[in-house]
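Taking the form predicted on its own, here's one chain by itself in structure tokens.
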Amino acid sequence: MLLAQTKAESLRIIRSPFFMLFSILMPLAFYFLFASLNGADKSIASTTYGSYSLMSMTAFSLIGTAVSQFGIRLAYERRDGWVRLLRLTPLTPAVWIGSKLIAHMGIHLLTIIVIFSAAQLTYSFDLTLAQWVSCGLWLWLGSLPFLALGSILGTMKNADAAIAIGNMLHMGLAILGGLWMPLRTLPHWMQSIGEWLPSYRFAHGAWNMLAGSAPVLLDWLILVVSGILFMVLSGYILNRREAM
């Protein structure tokens, strides 16, 4: 059941025009726009702007997929009665949620490979295989807390409101997290907020790897703690709703 449901969920995501547009095409368009405007060979944070922005836009893509394809989709499945229908089948909630997580992690890995490959074919970065692999793995595993954030959106009763909130979260995390422009270029008060956001720490770990160092302890701490908090909050909301 887990394998079959994972396959079905993966196919649903890939066939979604919203996934192709917002998770692949839009981040790539922004990436090539920013790289051409700022200069892909420009030095920034002990690396080039092309590779620096690549990690930013890949993080932007993964956060968007976690929020929209996972979180908002969950809200619509609850609204449309899909969750109630599943309770009449042998499919357990653990298998259903597990298949979604596995499918989305697989899609996230595919997204990383596609965006990395497109950037490398265009700019031919002078990065080692270890840097490509370590940055890819960091972004892949670091996307888990944002799936947990998406699960909170999935608990919302108003699915249409989930879209608005999800889009605001996505853009807010991207801008304040320094994914669209380096955090140091933002006003000081925005920098003070941004450096504590999981989106900034998500990209910061990859930026550090490009510069030849490892993610700092605060990167790990904020991502792990935020992921746990999002999961606990999501579970609490669901339990309260079922108890009412």
The other form holds:
Amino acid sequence: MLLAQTKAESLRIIRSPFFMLFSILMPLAFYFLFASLNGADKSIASTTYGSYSLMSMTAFSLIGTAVSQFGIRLAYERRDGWVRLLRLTPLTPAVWIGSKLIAHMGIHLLTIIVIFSAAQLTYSFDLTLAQWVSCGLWLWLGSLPFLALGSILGTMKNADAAIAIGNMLHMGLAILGGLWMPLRTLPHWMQSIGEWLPSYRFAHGAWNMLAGSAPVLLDWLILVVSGILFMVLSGYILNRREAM
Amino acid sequence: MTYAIECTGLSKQFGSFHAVNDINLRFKQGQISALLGPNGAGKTTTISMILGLQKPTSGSINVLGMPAGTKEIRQRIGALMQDVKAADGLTVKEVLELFRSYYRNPLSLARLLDLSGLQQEAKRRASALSGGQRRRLAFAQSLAGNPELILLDEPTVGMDIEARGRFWDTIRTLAADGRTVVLTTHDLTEADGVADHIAIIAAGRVAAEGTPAQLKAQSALRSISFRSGCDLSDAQLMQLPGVVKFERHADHIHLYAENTDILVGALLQSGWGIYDLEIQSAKLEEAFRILTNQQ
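Can you swap the form predicted on its own for the form predicted in complex with its partner chain?
After this comes the whole thing, all chains and molecules, with the earlier chain placed first.
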């Protein structure tokens, strides 16, 4: 049951034209655009711009998949009666949500591999295998809090509003988190907000590893705490609705 | 005889609105039963409670010998609800394989495609199907678990006449295998044609129950239709012996009465120049109208 459901959920994500466009093509296009405008070899934060921006754009892609494909899809499935239909079958909510999470994590891993490979084939970075693997793993696991954020969107009754809010969250988190332009090039007030956002911390951990250090305690802390907060919040909304 | 579904003193209240008001219903195993009523009568609410999607305000429901909403029952029930969109991104075959994976003892994919008449569409995306085809896919999904009890909420909405005919043939085949079928409809002809047992629901209550023949007999009104050479006033028509009500359709006049024999005599002696006289026995439609208006 779990296997079949995971397979079905994975197929649905991969076949979505929005996934192809917003999670693969757009991040890659912007990555190559920024890298060629700034020069992939330009030095930034003790590493090269090419690899720095690669982490930003991979983070941007993963946040988009987690928020849109997971969150917005949940909102639509609720609106279209799909959730109610599944409640009539022996499929349990745990297996249903579990399969979605497994499918997402599989696809997030695949996304990281595809984007990393495309960049490496183009620019042949001077990174060790350990750096590739640790950056990839960090981004992979770091995408979990954003799935939790998506689950809040998924509780929304107005699915069309969920799209609007989802896109705003995606873009807002990306810009304020320094994924489009490095945070220190932004106005001071935006920097002081950005530093506390999970999106900045998400990419920051990977940037540190490129520079040969490790994610700092605050990176871990903000990602873990925001993930738990998002989960508790969506759980609370769902429970309150059930009770009515 | 055992019952697949037993509702006792069932009520559902939304605020001050009684959607379902103290309903007692029993549906026999192996029969096709219809829950018939006008829109808003409480049919979907009743079905939702039987399925465990909504909790009754009061009363109890027993489904296949278990309280409604039990996990185990879901293995044995198939339900077709209204307004469910197909999962995007999956083909018909993939959707059905997915639903088959939920059940211990599923029907084969070939059988499901055959029952829903979707063999040609197996490889098409579910979201690309026409309205009627989607409805048939939803029907196939509801049968995926080889259910003992099939609940269908307004199953033929959106189907053309030919598709309806095929659908009812399929339902009869499924019932002949010993499955229990309970459906809701606001279409009398359908209920009359397919159901062994009909419960008429109006304003949240059971207005009448029985076989189609019993229900027709219960409303003993017969009708006489005729045309007349002269203009007849409403008062003149109501003065005729035993007339309960009348209707005018163009120059046809329909009279309803319990005893049409006396009425015919009176009409022929009236000197109104009666012609095109026809006597009809009660139709289920008439029974339905009378029973639901009593409330």
